[in-house]
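Heads up, the chain below is alone and in the form predicted alone; it's given as structure tokens.
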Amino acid sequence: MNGEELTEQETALYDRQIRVWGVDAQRRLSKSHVFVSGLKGTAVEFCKNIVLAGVGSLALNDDNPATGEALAANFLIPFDENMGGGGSLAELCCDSLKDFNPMVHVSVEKGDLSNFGVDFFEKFDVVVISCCSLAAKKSVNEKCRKLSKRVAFYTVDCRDSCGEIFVDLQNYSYAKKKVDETVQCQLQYPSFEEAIAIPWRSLPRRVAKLYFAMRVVERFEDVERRRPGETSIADLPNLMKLRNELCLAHSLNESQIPDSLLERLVVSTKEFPPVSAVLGGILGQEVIKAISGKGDPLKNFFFFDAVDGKGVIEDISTS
């Protein structure tokens, strides 16, 4: 949208959610570039939810080819074309998120997430990247935070039963209605690698065992040098001689990672979908708070488990 004001189709499309967070909300969404790498269920989500919100543009990235395994969490995968050579999972994403709101442009980014230069960036207001490794997530983030203007990244993982999303929003300022007056607050926000290399002992004695298990699970991923995704329940001796090692280190109870949950996080390569729904609800609501300035964002981390149905919100940061 290049104009400032919503146009007359823009205004009556958007007409239900202009009522829940104004017009001036509606307007930066219509204004917002978004960038999504990694498309599985969780990620697939997301996207669905911001195009039904409006945002500006969105663009994707994964030349994978659709899988038996892709079809089964990606509901954007026409059936017709699941396994016949019919493009990327990006270019099947793109061609059935664009029947959801044609006013939204949906484009495709070709290309190793790795091999994208900080300037890539630029031209986007929020980075998501689901179910890529270590490296890639400190380097994606390092990229958004070298930019002049703010970009907001986040990371979502989805592993079975559980799920965890990263939210760096750098130096953030935003709106908050307080009885009957609206205030402005600001919020300071650690990189991923800020956050995860803050020692455990220094953490509160309370914070999710899911936060630990999902570092443990990424440090072996990046040891072993494995896809996410690739670790089964073959390598849980391994996982659990490292969460061993990583709690005698951070001086960490060994109860805190619990072997059942790190069997959880191995057992299957696939995402669970009603966790899938849910992540990528959580996600949307935090991106559409983000550009829009209104609301309390989440800070920084949030985890979920299809266990026991509870969502957690962790400020794992030094301040």
The other form holds:
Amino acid sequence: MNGEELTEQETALYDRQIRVWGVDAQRRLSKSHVFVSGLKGTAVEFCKNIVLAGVGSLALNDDNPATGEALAANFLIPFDENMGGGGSLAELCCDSLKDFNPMVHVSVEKGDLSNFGVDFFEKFDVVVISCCSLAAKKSVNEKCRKLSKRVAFYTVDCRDSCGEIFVDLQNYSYAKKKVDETVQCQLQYPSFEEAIAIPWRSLPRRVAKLYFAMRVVERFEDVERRRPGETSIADLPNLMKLRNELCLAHSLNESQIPDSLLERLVVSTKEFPPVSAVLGGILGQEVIKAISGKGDPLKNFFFFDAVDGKGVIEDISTS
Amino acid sequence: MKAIAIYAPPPTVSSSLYFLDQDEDEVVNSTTSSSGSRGDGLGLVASDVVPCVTCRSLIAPEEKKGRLSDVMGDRGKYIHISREEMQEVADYIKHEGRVNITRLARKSNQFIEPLIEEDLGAQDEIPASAYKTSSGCETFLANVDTKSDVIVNFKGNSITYVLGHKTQTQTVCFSPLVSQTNWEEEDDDDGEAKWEILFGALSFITFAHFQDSHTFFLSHATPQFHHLFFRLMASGQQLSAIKGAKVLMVGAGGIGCELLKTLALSGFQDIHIIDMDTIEVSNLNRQFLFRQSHVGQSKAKVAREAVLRFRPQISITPYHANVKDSDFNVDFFKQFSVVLNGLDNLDARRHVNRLCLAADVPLVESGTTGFLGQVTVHIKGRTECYECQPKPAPKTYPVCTITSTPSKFVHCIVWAKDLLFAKLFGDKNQDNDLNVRSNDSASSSDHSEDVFERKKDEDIEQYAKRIYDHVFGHNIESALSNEETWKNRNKPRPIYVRDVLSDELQQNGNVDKMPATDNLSTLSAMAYLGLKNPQDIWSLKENSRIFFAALKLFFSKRQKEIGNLSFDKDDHLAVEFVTAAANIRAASFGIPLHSLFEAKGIAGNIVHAVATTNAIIAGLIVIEAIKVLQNDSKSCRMTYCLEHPSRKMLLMPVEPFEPNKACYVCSETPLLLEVNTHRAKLRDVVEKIVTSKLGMNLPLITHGSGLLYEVGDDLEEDMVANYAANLEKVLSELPYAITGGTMIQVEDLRQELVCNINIKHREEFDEEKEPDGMVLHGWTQAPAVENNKDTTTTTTSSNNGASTSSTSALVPNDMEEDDELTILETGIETIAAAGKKRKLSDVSNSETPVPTDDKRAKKIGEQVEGDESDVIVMLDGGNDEKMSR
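Could you output the structure for the form predicted in complex with its partner chain, given that the previous block was the form predicted alone?
Starting with the chain above, the whole complex follows.
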């Protein structure tokens, strides 16, 4: 046992989860600092989970005003405030989250994600970005990697009933419980940019189709300079064209990225609340694992599709 | 002015959507010309791709008249409908408010005189582009593939269409149900075109209404568009299925809070929620709808308030009650479209399962522990019911292990909790094995009967010391005298107060010095002794001090409760006492000591619980519930949430199993008994129904948890008298009243037969035709008991709240080692970490041949229990670690 002990209040509140991950993990959690940008339904689910788990602090970033659609999947914002407006999503969510667990310091970081420099991220142990452009994912990931301390980096996206989580823990070592002993494990993560640059044909067989489909959509939005999720059925022909080009370049059979899947991703970009709950839960669990250094962390992509019900881990790395 | 087109394919046509299917050749041609092979790419088969082909010549005349009303039915037959007929249809819809599309289609035949004009075949084909009719009309229906000037964007239930630089958004009702308001003119507030599309699975109606023009849109749709329509139809159905659903949630705890939130966000409008519990501090780490200030309040009610804060427009009905209450009978369950369980105990789960079966309401069942969780779907007749597979019996320990030869800490806990604590603070009349420890001499046994009684005017101090010395010293010593026992075991060490505390006791143990406190729930021996960290493992000395302090606090501050106490994991003082006693006993037997935190977990059967797993499981429940509501039971899955991936999967869907034909709960349709509950006596039912009709020799009749009647050799005298009295009572006046809408259970233990009988009250019976004065429906002959190796007998005796389940041997079939099986097994083993792995091939007892790829190795049982109030297999008293002799 190192560091201060948990207070009586903490012990009582966290009783059930301490039985899952132990006192040490709980202590580490309470000293961790988490940053979340992009507060749509899935990110909000995640925030709820880690505030309940008892992280030390949570910083929220989303300057968007709380309007209709943003509220649709947001259980943090009371209804009456829907009407009056005022306040950014981050500010409104902050108030509710504080209420969830008074022991967690919840704050708002104003500003555009792309303007945050390397130093900004040094304050955090975990950075989670949601609904971000390809460029933002790459750049924030790189900024986290430039720091001397390890900052765990995650992206999470939910479109319709599909979802994707990306994890970069850089060099990560953790304790793994074998039958009788605890062994130290080591994992090497690629950055987001590195991961998606891996030629598709060199990936293991039967990689989730969603991985490829998400890359096509991501590229499409990047090329067309759309905001994430700013697509419609009208984009489908162009998207399919892009799909064909990418498949050709990567020598991948087009059938690996079915039209129907692409269509789902561009037509309904709204987050399906049950899927948000699933993704927010998985991501919460991963972040808790990473902070506590306990349990096998996910490497390095997770996909969920409500249509087939599978929640799949894919290792997209060169190793 | 209205312009309406109805396409009514024959209701027998499966769910394929027909825009207009005039000519098979045309279909093929247009598919090819408009979009090449894309239809295939979309995953549609040719029969799905039935592009919209229509005839300008058919529409043009109608257009000229300023209206258009056509019915296309019977695979391309053109049917003209008069305006009056159309009006009748519209009036009918208006009158009904909401009308199922299938019904509407059927009804339409009454309104419409079909005038089939064979000659009006395909003459002219609309080009593959958006079809614009008259000027001033902004029609839509873009062809996304051919660069039409209209771009339509469907999003949620709104449609945006871009015409040139002008963007317009409209709300559309995608629903097989026509809601009345959508037909009101005044909805058209912005003066823009208003239209609706109503879909049904078997037929669909397109209703178009443009305010100031007479237009009808109908386009040659491309496969993409066609596919989109399929999707819209699907999402429309989904939306209406959600909006029209009335959902019952049982449990507002860990899973319940997450579930209620996700249901509300997903658009559910009418949610009922039952939970008997009140909020506790240890709930707050995951039951996020609750706050510190809510501690002590009803979970169901507080959860409702919390969700209404962000979704005030929906209806949530809370019940702060036990789901086993008679109010929640079959009739109550029947009003719901689906039942969602977030329960914590086997008993309630079984109860809900049976009611769902009786009411024929689908059930989505769930449970979590730590990072593990599962969601299963139970639809009567289609999938197995919750009880189709035997559930593991609560863990039991032999009495002698507990009383004489403990080898694990849990044995000490059971001893401290179920024997010592119960003896000292519980019901004095209850049997207690505390002194049945060995082949002890008779004298010592007799003597010990009085040891636990506090003598008159006996000092608490003295009493506590006496108890301590007796249970930890004297009893061990007399056990040691039986040398046979210790031949192959480590001998325990007797512990006496004088050895541990010497004279310290005299100084600290004065009750008078204890702080006066009004709040009995915060009484703590730890706090009194200055011990703070529940994670610390106390020494024998510290445990002994806690033992004395706790005992004395009970006798000085909570004297009134003594004699009525039963162990409760939330009773801090009780946990302290049990921890200390268990540790002292452990020390005596050379078993490692444990912290209060750990001891509490063992004693209270506390299930590990985290918010994340509950959130995931709740999401999965909603996904399954929506499938159920759309009658898409084929897509339903059992899903397992794993801690370690199996075949790359963290969330593993498995096809649900077919009902177990031998399942005593769901294999037989519950019977229905029509009876005058105010006149018929229990004796009548036993003689006329149970004995003669059901052929039961040793019937046991229960109602809810109450035992009404039983026949057997080994019954206590008072029970026999009780049953005899019951026989003469009128049904509605029994201790557990049998009234209309209730369900009784009749079982014959010897035959292993259980029948559920729904009771329907009926005032009068025909003396000639119904001489019994009651009528049993659904009964033909005494059902033969299926002799199946998987048959399970579960006996529930309600007098002490404990139940024991005995499971006959499950004989695993030889399993084929194919990939599927191996991997499934891994997952199951993972999930079964804490439970018993069950090997059971459902192939073995399935009479229909199961295709190879459908072969599933085994059934995942009840390894994962719910998180709710944190008791893993909570039987009535919460004492699931029972001893068996």
